[in-house]
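Let's start with one chain on its own, the form predicted on its own, as C-alpha cells.
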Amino acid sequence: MDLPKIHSITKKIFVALVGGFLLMFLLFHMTANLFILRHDDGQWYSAFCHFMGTNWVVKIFEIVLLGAIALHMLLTIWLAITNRLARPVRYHQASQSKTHPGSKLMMWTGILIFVCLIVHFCDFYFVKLGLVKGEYMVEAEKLQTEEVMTIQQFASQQGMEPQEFVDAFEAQVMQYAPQLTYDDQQEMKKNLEQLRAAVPVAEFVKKAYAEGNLSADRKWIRHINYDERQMLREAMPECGVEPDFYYMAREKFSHLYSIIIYLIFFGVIFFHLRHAFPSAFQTLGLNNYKYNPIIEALGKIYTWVVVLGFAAVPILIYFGL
C-alpha cells in the first residue's frame, strides 16, 4: 500500500498544531474536573455539564475534539511508519544523541493514552451516547407538564396511585360519552390518551420525590436509572434526560481499583506532556537558544498542574474530601 506522498515536515506540523489544541483543551478539562470538589450537591459542575451537553456550539467543538484526537493519533502513526519505510535498514551501532527519553516513547504512551480513552468513554462519554447505561438526571420542571400535574393533584386528594386516577376517571366520563356529540368524544378520547401516557412520568415524579432523589436546590430529579431513562425519553421526548456526571465521578472514585486505573491513566499522560509541549514549539520553529530555558521550564509547569490537578480529583473524592 503506497501513502499518500506529504512532505515529513508536514506532517509534524500538523501534528504540532492539533496537538496545542489539545493541550489547551486538556487545561480546560482539568480546570472543568475540579468543579467536582465543591460540596454543593453538584450544582455548579451539574451547570457546567448541561450548559456542555445543550449548547450547540459546544457539540460543534466536540465533534472538532474528537476529530482532533483522531488525527492527531493517525497523523503520529503514519509519520512513525513513513520514517521506518525510509530507513529500512536500522543503525548498526545504536545512536548516542541527547534525545530526550520521552521523545522515543512518545507514539508507544501514545497509544497507552488512546487505550485509556477508551476506557475513560466508557466511564462517562459513552453514558451520555447511550452506549453503555449509567446514572441519569432531569429537570424537575420539565417534567411538570399539565397532565402530569392534573393527575398528581387529583390522585392525592383522593388518596389513589396515578393509574387508579386515570382508570377511575376514565370509567367515569365514558359513562356520559353515549351524550356527547363526535367532535366532543374525539376530544374527549384524546384528552384521555394523553392522561394514561402522562402516568409513568407521574409515578415516577411522585416516587422521586418519596425517595428524596432532589438537589440541594430541588432543580434536578436525580438517581435515574436506564430503563427510567428509556420511558422518560420515550413518554416525554423533550423532557431532555441527561447523565449526572457528578454522581457518577462521586461513585466511581469512591473505589480503590479505579482511583489505581486512573492514577495509571495520568501517569502515562505526565510522560506525553513532559516532552510534547516543547516539541511543539521546536517543530513550529518557536524556539531559540535564548527561549529554550523558559519554554522548558512552561513546559514543566504546565505538565505538573494539568497532570495533578486531573491526580487530585479521584484522590480527594476517595479520602472524602
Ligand code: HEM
The other form holds:
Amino acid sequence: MDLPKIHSITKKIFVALVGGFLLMFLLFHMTANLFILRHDDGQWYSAFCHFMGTNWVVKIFEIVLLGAIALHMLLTIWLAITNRLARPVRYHQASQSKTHPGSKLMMWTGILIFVCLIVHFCDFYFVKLGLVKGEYMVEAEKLQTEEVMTIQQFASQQGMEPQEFVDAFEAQVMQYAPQLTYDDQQEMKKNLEQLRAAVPVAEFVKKAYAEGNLSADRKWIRHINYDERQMLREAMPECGVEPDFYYMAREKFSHLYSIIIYLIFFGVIFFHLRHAFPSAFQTLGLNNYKYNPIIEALGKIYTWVVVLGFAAVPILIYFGL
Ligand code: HEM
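Cool, the form predicted on its own is there; where's the form predicted in complex with this ligand?
What follows is the whole complex; the chain from before opens it.
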C-alpha cells in the first residue's frame, strides 16, 4: 500500500507543534494534580474537576487533546516507516553521535507511554466516560428536590422509612380519591408518581447522611458506588453525579503496586521528554549555537519539574504527607 506523500520535514514540523501542545498540557495537568495534595477533603480538586467536567470549552479542549495524542503517535509511526523504507539496508556501524539516550529510544518510550496511558485512563478518565466503574460524588443540594424534601421531612416526623411513608400516604389519599373530580384525581396520580420516583433518592440521601458521607464543606455527597450512580442518573438525570477523582486518587496511591506502576510511567516520560523538548526546538529551527545552552537548560528544568511534580502526588499520599 502506498502511503500518501507528505514531505518528512512537514511531518516532523507537525510532530513538533503537536508535541509542544502536549508539553503544555502536561505542565497544566501536573500543576492541577498538586491540588490532590491539599488536606482540604478535596474542596479545591473537586471544584477543579467539576469545572473541567462541566465546562463546554474544556470538553472541546479534551477532544482536541485526544486528537493531538493520536496525531502525534500516527505521525511518528509514519515517519519511522517512511525512514525505514527510504533506507532498507541498515547502517553497518551504529551512529556515534552524542545524542540523549532518550533520542534513540523515542519510539519505544512513546509506545510505553501509550500503554501506561491506557492503564491511566482505566484508573481515571474512562470512569468519567462510564466505561470503567469508580467512586462518585454529587452536589448535595442537587438532590434536595421538593419531593425528596417532603419525604424526608414527613417520614422523619412520623419515624418511618421513606418507602413506608409514601405507601402510608398513598393509602390515605386513595380513600379520598373517589370524592375528587377527574382532573384532581389525575393531578393526585401525577404527584404520587413523582413521590414514588423520589423514594430511592430519599433513601439514598438518608443513608449518606447517616454514614457521614459528606465532604467537610457539606457540599458533596461522596462514596457513591456504581449502582447508586446508576440509580441517581435514572431517578434524577439532571443531578450531575460525577467521578470523585480526589478520593479515587488518594485511594489508588495508598497501594504500593499503584505507586510502582506510576513511577515507572513517570520514568518513561522523563526519557521521552528529555529528548522531546530540545528536539522540538530543533525541528522548528528555533535553535542556534547562541541559544542551544538555554534551550538545553530549559528542557532539563521543564522535564525535572514535570516529572517530580507528577511523582510527588503518589509518593506524598503514600507516606500520608
Ligand atoms: C500522579 C499522576 C497523575 C494523576 C493523579 C492523574 C490524574 C488524572 C485524572 C483524575 C484524570 C481525569 C480528569 C478528568 O477527565 O476530569 C486524568 C486524565 C488524563 N491524564 Fe492524568 N494523571 C496523572 C498523570 C498523567 C500523566 C503522566 C499523563 C501523560 C503522560 C496524563 C495524561 C492524562 C490525559 C491525556 C488525560 C485525559 C484528558 C483529561 O481528562 O484531561 N496523566 N488524569
